[in-house]
Amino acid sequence: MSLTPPKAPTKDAIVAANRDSWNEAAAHHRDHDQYKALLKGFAEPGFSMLDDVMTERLKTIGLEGKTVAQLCCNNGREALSIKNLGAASVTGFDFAEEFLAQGRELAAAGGIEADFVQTEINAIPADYDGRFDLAVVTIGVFGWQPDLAAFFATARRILKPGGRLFVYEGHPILNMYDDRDTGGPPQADESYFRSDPYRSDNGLDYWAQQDYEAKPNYWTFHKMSDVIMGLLRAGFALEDFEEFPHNIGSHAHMENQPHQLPLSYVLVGRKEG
């Protein structure tokens, strides 16, 4: 007698589970020194936690006088940094209210004007359509999106004509590898072409990389071609794409290898029409 494999969760179920898991994780993140450092940092005028690559690319695009949205902003640290770099306004969208509360706390620490909106990304209210010059996506966003086409359509919807989508993400080849340092050379343990979502019940404390008994979350695998073609099919013109060997997330142990993998990338699209 053969057993029927468990039914894969729907996209809506994945989003709901991930929202609950992220809200649960917020208290763990608040307890870490990294969060305390952000509170101290944003209390200083002009503070930015953006690295040189992101800073220079955004300056090249231009921030002065621009309205900026961050999609899946978490605690808003990038959005607040962008405001301090000269943006006219910043709005952070995220489905996890507990992390948005941290964003408001960070903004208050430095007297930084910013809006934080609780919403599932693909359900951003129509009031925001065509309002932004720039939409920003940073590390660890696409894996939480079971529907990339809807995500890119939303990004296009909220941008003004000629507005840009700026992506600075972890490279999808990292889905093949454990994000924890095992002490030896990186060893692939997953297929780059995996199509079913990966379920975890170990929590989302990526700062300390400590497990806890948690609500389930689901990570969706997307190839680099899925991302680029998703951008193009949504009606963006490709302006920039570059891969980098440096880590921007949880894979510092994979830098400086004899046969170096790409660990991050920048992707910029311009809204046409």
Ligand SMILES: C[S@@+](CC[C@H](N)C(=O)[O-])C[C@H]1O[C@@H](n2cnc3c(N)ncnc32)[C@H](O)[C@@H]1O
Second form
Amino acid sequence: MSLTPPKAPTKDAIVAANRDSWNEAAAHHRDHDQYKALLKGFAEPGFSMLDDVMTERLKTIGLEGKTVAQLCCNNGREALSIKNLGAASVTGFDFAEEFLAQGRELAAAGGIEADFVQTEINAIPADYDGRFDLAVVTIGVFGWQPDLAAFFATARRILKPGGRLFVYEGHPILNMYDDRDTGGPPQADESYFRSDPYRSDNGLDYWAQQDYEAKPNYWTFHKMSDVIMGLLRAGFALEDFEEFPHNIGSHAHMENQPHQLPLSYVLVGRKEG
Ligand SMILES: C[S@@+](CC[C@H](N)C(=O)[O-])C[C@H]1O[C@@H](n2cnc3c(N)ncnc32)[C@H](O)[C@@H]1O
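Rather than the form predicted alone that you just supplied, could I have the structure of the form predicted in complex with the ligand?
The complete assembly is shown below, putting the previous chain first.
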């Protein structure tokens, strides 16, 4: 008897599954102290949860008077921080309505003006084309995109000529490692070059690092070269790229190792043409 291997899901099926999985995760995140701290934080004028690296880089690009979009903004905590740092306007796009509702609640806590738009990222309505000076992408976005070329094309589409795409992401080498602290030095258990999407049924409660019985979601491995070449092929000029040893997501246990892996990076592209 020969067994037929399971068929890989289509890109559309991956996106639909991921949307359901993120909506399901929202209630879990809402229950955590981190969310309560954000509600308290944004009630204070000028509150920002951005770290020094992101704050300094954004200040260098300049936020005053800028129209800013955040792609895959989740609960909007970064978009709202960017508004508090001086952006003229912020618009957060995400397909998970349940997280956008939290973004609206955080904005209301501080009377912060922000737009949150529910949409699959590559279906952002044409009304937004050419509207933004800056598009921001932060930790944990690229892996959810089965089609990185489409994602970069979307970022380019919504930017004004000369507008910038700012990326502050987890380093793709982390795809090789479990994000749980198992004690001892990090051990790779995946290939950097894995091509089929990684399926998880453990949920997305990375705030508490707790599994729950969950709808499936799919993570796609994109190499550093896929990201850089994707940016260039989409029609961006590369303005800045730096890798860092610090964690910006769920890999704090991998910091301060004797043979340090890169854990995060900043990439800035300027829309050409
Ligand atoms: C890890 S979260 C980003 C977290 C954010 N950087 C933060 O620190 O709060 C990824 C977000 O991407 C969104 N997302 C993933 N794929 C998407 C898609 N195709 N279209 C729209 N949103 C998407 C999810 O709903 C989720 O809110």
